[in-house]
Structure formats: C-alpha cells, structure tokens
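First, one chain by itself: the form predicted on its own, in structure tokens.
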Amino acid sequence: MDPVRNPYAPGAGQRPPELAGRDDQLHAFDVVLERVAKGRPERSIILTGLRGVGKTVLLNALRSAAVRAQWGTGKLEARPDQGLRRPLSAALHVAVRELGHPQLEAVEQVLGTIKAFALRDSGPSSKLRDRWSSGIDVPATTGRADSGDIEIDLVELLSDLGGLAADLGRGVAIFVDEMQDLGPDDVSALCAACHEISQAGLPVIVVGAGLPHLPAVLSASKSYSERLFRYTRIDRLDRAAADTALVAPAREEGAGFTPEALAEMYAVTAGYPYFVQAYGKVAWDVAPTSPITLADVRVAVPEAEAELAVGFFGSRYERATPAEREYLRAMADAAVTRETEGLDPVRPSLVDTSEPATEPDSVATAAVAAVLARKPQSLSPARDALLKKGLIYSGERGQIAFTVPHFGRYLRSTA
C-alpha cells in the first residue's frame, strides 16, 4: 500500500486523523465554555493518565474549542527545573492578543500586570541570559502582580485578566500540560488563583493535564483542590473506539481491515492511543493491498515493537542508571499475576483471548524490594530519583507504577 498515503500519526501530542473515544470530554468542554461565559460557575479541569494515551492531544483539542469559542487561550508546559512565572507570563500575552480587546487602555493595562508579573522572576542582578524579553511594548505596571509572592501576584494577575475576558462576555482558557512538574510554590499558588477567581465569579479557567498522580500533588499542596476541579482519567480506548480509530482513517484513503485484523490490533495495543496508531503505521506499510489481514498484521508486530524498543521504551530506559534501571526490572518481575502468567511476554496477543493483556496498575514497593533481596529502605534513592525523572509515580503510600503503558513488558522481553 502507498506509504505517502498513510494516514496514521503516532507522534509525541500529534493528534491523529480520528479523535476517537474522547466525544463525552469534548462535549462537556463545550458546556464548560458556555457556562463560563455566562456566568454561571464552573471547576477547571484537570486530565490524568499514562503516557501515550492522547492527554496533550486532547489538551490541543480543547484549546481548539476554546479558540472556536473566542476565548482567549495560552498553553504552557511545566518544567521541573524552571518556575510558572514567566511561561505563563508567555502564554498570557497570547491570550490577550485572541481576545482582542477593542479598548487599547484596558489591554495595555492588562499587559503591563502580565510583564510585570513576569519580571518580578528576574532581579537587575540576574545573568543577560537568565533575563526574560517578554515582547510586551508597554510599560510594567508598578504595585500590581510584582509583590514577589507568587500567590499573591497570580491571583491579582488572573483577576485582571478576567475583567478584561468579562468585558466582552468571553473568557480565557489556560492549558498546563505535565502539570505534576510544577514546583511546589507554584501549584499552591496555581490552586490559590483559581480559587480565588472561581468564588469572584470570573471566566478565567484552567485545564491542566499530568500523570495519574497529579490529584495527589494537587490534594498535597491544598486541601480544598479535591472540590475546586474536575478531574478527568483519560484510558485507553475500549474495542469499538480502537477499531474506529484505525477504520474511519482507512476509510478515507479507500482502505480498510479485516474483522480478524481488527481483533489482533486491540490485542496488541490493549486500545493504547499512540499504540493505535504506531502499530496501525507500520500495519498499513506492510500490506501490499487493502483490506489489511491478520497475517499482515502479524508481519508488522515486530517491526512495530522494533520501534517502540528504541523510541517509545528505549529513551526511557536509557535516561536511568544502572542501579535506576535494576529497580525497573524489579518493579516487571513484580508486576507478573495470573492475567500474564503464561502468555508470551512480547506478543501476547499471539494467544486466543478476548481481552489484551495488560499490566497492573501499581505494585507495593515491598514487592520489589522482595524480587531484589533487599530492604526497602535500601531501594529509596534509586525509587525517588525514577520519580522524578517521570519514569514511575506512586499513587498511593507504598505502591509504584510505570508511568508508561507495556513497559514492564518491554522490560521482560529485553531481559
């Protein structure tokens, strides 16, 4: 089959030719929007989930909405080793130039809280290139957003950014993708703003996205965050969306698959978004006609697994120590139970079954120090550093995850 025809995309937050199974989120976004800026009040959202299965691309899209909607957006991802202000700062000015204020006064106002905002991260003694060019052609506002303490300044910052959104009966939309990376700082004083603007009735709202313990350094840093989002568990897609994904894009190019291909596929991606469509990519260069067979599918396995081995897994692997990557080789052997006793560790989907294998959500850490022969204790400098590299994450006191879906399998199989 023609590759330049190839409608699949599995890149890193790329949306794909179908949006398939994230319908209910879109719509409540919509009502979301409309609430907003109505007045009615309403929760910021917050998206939770694994790698690779589509939050950034359904964070893309919702912003998508918003700017349909004439919100003003700003989009930003947190990084561990910089703070929020001058990201945001960043993402602010964009939203500020959607909304587009008729009145220059008002906006020129509004940019000068968000450049002061921003500069209050750099003092005069700073290095030239640690110095923050915001491209705001307006002076920064004194006495408004630069006390230095950033929940204090957010809040003013958010609340002058609202009343400007209000005049026009819009609102403005924040996206932070890998939200769990913020400092602690600066989800404390994330939570502070849009409690303060929610109980001010102002249609500013944020949509963050992040691994699945993200409610939990939400909850950690304030205890009322439990009530002040709406948090969403984006998972993989169940069977019919898997199939549509794959399908509705065929379709468009005059291809398709057949039933047993389609069955193979949702077992070998166990309905994984960026599986979808990595495993679908190399499926339909494989083919040499439409529709796509199970025997074609079986050919483009390895092949795909042969990617994923050095991209997807192995710059993962790659990025831990050797003590780092003998604790994630203890945490697969530890994840082993009775739904992956006996299948092949790499294809899994070559056994007859209904439902993909998949590994467990967590195991407890004194499981993996068990496999290891050690004490836990011994174990938590290489756990704590795999956390904060976003390998793995705890969701609860004594239980570790991988934050990346196969990887205990893709562990196993390389052994």
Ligand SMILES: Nc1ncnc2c1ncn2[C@@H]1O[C@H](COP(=O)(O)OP(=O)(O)O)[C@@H](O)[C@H]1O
Second form
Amino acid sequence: MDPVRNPYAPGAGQRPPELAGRDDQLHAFDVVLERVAKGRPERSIILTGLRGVGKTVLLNALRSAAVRAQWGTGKLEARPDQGLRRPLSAALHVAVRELGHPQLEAVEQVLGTIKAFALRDSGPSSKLRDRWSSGIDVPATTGRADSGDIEIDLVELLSDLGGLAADLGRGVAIFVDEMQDLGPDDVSALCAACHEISQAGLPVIVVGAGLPHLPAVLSASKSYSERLFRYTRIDRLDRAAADTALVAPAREEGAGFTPEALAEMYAVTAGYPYFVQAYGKVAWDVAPTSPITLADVRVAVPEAEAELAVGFFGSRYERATPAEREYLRAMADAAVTRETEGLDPVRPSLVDTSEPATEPDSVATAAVAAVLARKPQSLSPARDALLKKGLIYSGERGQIAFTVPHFGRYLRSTA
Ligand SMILES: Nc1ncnc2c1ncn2[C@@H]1O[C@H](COP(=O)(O)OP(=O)(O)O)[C@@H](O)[C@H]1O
Ligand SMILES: [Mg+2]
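Could you switch over to the form predicted in complex with this ligand, since the one displayed so far is the form predicted on its own?
In what comes next, the whole complex appears, and the chain from above leads the way.
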C-alpha cells in the first residue's frame, strides 16, 4: 500500500500513531498531578522496562499531560560519565519558562539560582566548560545551590523552584530518561532532594525512566528510595492493546488487517511495541491492498527481521568488543540450555513478586561461565563492561539478562 501514508513509526522515542495500552499509567498520572498541585503527598514515579517497550514515548506523553495541566516541565536524558548539573539546569530553565510566573523578580531569583547550580559543575573537561553557556541571561546568585555538594545544592534548588510553582497553585515535573545512567552521587542527591521536597509538601515531582534494574540502583543509593518512588513496570502490550496499536492507525488511513494477520503479528512481535511498529511498517508496505492478510505478514516478516537485525539489534551488538560478544553469545546459549533442560524459567524474584518474570533469557552468571568453560571471575571485566554499556542488566544477584527483547534469539540466529 502507499508507503507515503504508512502510519507506523519504528524508532527510539518515536511517537507512535496510537499510544496503546497505557491508559492506566496516563490516568494515574493525572491523579498525581492534581494531588501534588493541591499539596497532597505523592511519590515520584519510576518507569522501568526493557529497551523498546515504550518508556521514552510514555515519558513524553506524561510530560504533555503535565504541560496541559499548566505545570512547568523539563526533561533530560542521563548519560554515563556526564554530571547532572548542566542537563538538569537546562531542563529546569525550560520548566521555569513554562510556568510563566508573572513576577519578574521572583523568576529571575530562581533563574539566578539555576545558573549558580550549573556553574558549580566541576567536570573534567575544562576546555568544554569554558565554552559552555547556561543560556540564562541573569547573573548567577550566590549562597544558594552553589556549595559544591550536589545533595545540598539540589535540595535548595528544587525548594526554590517548588516555591515558585506553589505560588501559582501548580507544580514542576522533571523527567529523567535513561535514569540508570546517572552517576552514584547524582542518584543519591536526586533521591535526597525528592525526599526533602515531598516532606516539605512542595509541588515538585521527578518522573524517571530506565532499565529494569533501576529500582536496585536507587535502593542501593538510598535505602528509603522504595518509599520515595512508585515503580511502574512498562511491559509488552497484551493482545488487545497490540491489535489497537496496529488497527487504529490503519483505520485512520481507511485500511485494516484480517483477523489471521493480526494473530500472526502478535505471534511475531510478542507485543513488544518496537516490534509492533517495525513489523507493522513493513507489512503495510508489502501488502498490495487492504486488508493486510496473513500472506502479507508472512512476506513482511523476513524483511522486518532483516531491518531489525541492522537497526535494533546490530547497532547494539556492534558496541561490544570481541570478548563482550563472546559473553553475549554464551548468555544466549545458556538461556537455551536451561530451557531444554526443563528448568523453571520463572524464578522467584526477591525484588518484586507482583511482576511476572518476562525475561526468559535471564540466566545465572555461573551458567554463562560454564558455557565458556571459564572461571566466573575471569569474565567479570566483560560482564561489567556490558552492564555499563546497558546491553545487559542484573535484576538480582548472580543473574543477568539482555536489556533488549529477543536479543538472545537474534544472536542464536546469526551464530
Ligand atoms: N504504547 C505504545 N503503543 C504503540 N507503539 C508504541 C507504544 N509505546 C512505544 N511504541 C513504539 O515503540 C518504539 C519504542 O519506543 P520507546 O519509547 O523508544 O521505547 P523505550 O524508551 O522503552 O526503549 C517506538 O517506535 C514507539 O513508537
Ligand atoms: Mg528510551
């Protein structure tokens, strides 16, 4: 069918034509916004999930909801080896502008504090620092948020910001994507600041998104983090939501799918949003006419897989060194060995029993070592590097899993 009218949108952070299956999260967030604006206690929110389940897209949708509620919002994406001060100050600068507080003096005071907070950055790249500009054209204040202790500074900064929003009966929401990549000091400071802010009843919330081990990162940093955040697992779509994700955008274009085509789509995508978009896009293009049939989907599958092999899987595999690739392949093999031995893939989780075990590829690090016939310690460097690159994660001690769904299957298919 006409590729120009193809509605599907595979790609990291790409807004889907239909945000399917997230009504619960959107509704819950509206409640949070109202409660916080009324000074009622609420926890900050953490979205966790594998790559491609739609965390970034949901984060953006929540941000839009906050903007509609006339909140000040700002967003940043954490990066390994980058401090929080600059990206956060840029995000808060936006939030202050969005709030649109009518009193110039109050606004400039807060902007000056944001600037002071940013300028306290003591990154190693001094050359870059010299050229960096906060983009805030009021003078930095002194004596507030500039002690150099990120925890103290963040509390002061968010308190001032919260005060500004509270004046207006509104709030500030800070969105942090890839939150697991924040450095330990920054994580700890952010937790402490959330703690202070919520105790003071100020209308500031943090909405974070990250890989499944993010709750572990937070609780390792501050033991009280479990009470501080509301954790929401973002997962693959159920059958009905996956169908909606495909059917609603097609209907907009006057097209549709046969029931058999939809069943096959769910079989191949397993409801993972990225795959829904990727297979949907190719199925649309290869189908000669509407409705898209089972036969069309069958033609589309190898083509979509080839595209995913390059874009979704390959681009990540390429980031691994030869030793790390060997480790990844051993993980994929260990997962299969376990399955064929009939061991229960659903391990009792120590962290959260309310969540289904959706990581069938999760394996014991000892099993990986066994596949490679090596001592576990000798594999630590490869494993640690893969953790740092965000290709694998450890949800519980001694276990690891791919952060990318179907990665094990991909590796085995390219063996
Ligand atoms: N609820 C949803 N319904 C349909 N498609 C979605 C949904 N959430 C995400 N997508 C699609 O999935 C892909 C990955 O989304 P993204 O937010 O980048 O995932 P993540 O941040 O978890 O890696 C994008 O192509 C997006 O359009
Ligand atoms: Mg993302």
